[in-house]
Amino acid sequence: MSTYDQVEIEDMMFDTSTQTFSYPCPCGDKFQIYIDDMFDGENIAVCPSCSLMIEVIFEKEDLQEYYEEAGSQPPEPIAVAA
């Protein structure tokens, strides 16, 4: 998969509100990736109005500080009965 840039995680913005990042795209709309999505090992943020992706350059220690300023916490891992 080929992405159109990489992006460290401080350049983009993040809402609080809906717990994404975002990134200005080429064609006008933004770049947007969930942080729960980050935590758990996602680091393409896709444009919804085109094909172009791009890449977020960031450590899983790193969402620690958004999941304060947003008033959450990270996702628990889910238990499976064996």
Second form
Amino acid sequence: MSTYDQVEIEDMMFDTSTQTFSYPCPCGDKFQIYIDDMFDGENIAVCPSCSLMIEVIFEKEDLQEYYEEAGSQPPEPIAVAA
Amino acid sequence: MTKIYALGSNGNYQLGIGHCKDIVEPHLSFDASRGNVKRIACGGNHTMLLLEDGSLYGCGDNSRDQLSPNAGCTHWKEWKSIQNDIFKDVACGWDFTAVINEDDEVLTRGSGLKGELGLGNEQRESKEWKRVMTVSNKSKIFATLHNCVVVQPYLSGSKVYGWGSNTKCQLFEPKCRIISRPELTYESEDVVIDYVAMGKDFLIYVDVRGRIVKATGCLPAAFKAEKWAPIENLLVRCMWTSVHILVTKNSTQDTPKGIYSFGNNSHGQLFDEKELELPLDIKAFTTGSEHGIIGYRTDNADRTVVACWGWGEHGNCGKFKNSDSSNSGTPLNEIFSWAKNVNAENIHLFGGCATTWIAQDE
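Provide the structure of the form predicted together with its partner chain, given the form predicted on its own shown above.
First the chain shown before, then all remaining chains and molecules of the complex.
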């Protein structure tokens, strides 16, 4: 998957109510990525208005402070029925 | 008199034409009987227009009070006068607006969560114009997504003050997250800064002789400021993630006339003279967020043409005659032209977030 740019997590805005990170897109809209998806390993933020995507540069442990800021917890691993 | 045409991204009425559909062919946006255009400044989703007589107009997104206290009016669908004051300069960042007024005060409004308003750590949003600082006469203001700079005359040179994000040391070292009040970023008693060209997280200072005198932040790796330092008569423009230098005279053997581009080429942003035939007589040159715009005389001088290249997904590089490559990269694409009786010096080009602006003084 080819991304338009790379952006570090510290440069993104975090919305505690939606638990979403965002960053300006050159089209005027914003790239968005949900914190739980990042916790699960996703690192591509997409723009709802155009085809551009960015790669978010972060370490999993970076997310802890944002979970604390939002007063929430990382998702529990999904139990797989035997 | 100025006629202003616009095309491109319009989801928040930022083209000022009454609706919010993207535009792929130049559309008359503003017809000014009051005087010529001085500057069009583009934010993420709002646009400001300053005429030579100091009158200021705005359109587009007002959800962060970028244009006026919104009181429920989150969008200006058409151009409206900002207020009756006279302004000397204007610049827009992502969600904020900065001006210099008649009393040489720098004022800001809107939203700046990274210190873009320059009003201190406690004030990251403002519904009204708030005073940042007072500057001397003939100061200029520039902005990009998350930064703002003021260039101020000082002795026989300039002082530059900047604020906003500093995570990439775009203002100065050492790195920090936020500079929430103006801080001195450049000072010289004899070098006069003409403008600061700004990418999304880098700054390039250019003096009145057209020399690159300073470059800071996360610059494209291929761009070497020291290589360019001795060369005069450069015109430097930045997209968010690339640097573009127009050499207008054959200044040295190594750098003949042309456009030299450095940085992100994911969508054909870099001007490649092997693929894009460079018009000989370029009269105007600017950039938007991820596209370039030039105005030139055709080789036989019978027409004046505006053409775009780069990322044109929202129609900002015009309509394509053959295959539509706007999602990937746009070859140099003609979007507008005049017959030969138009004086090319009266054509002014501006670029925003996937928007293209053509102003013609009459």
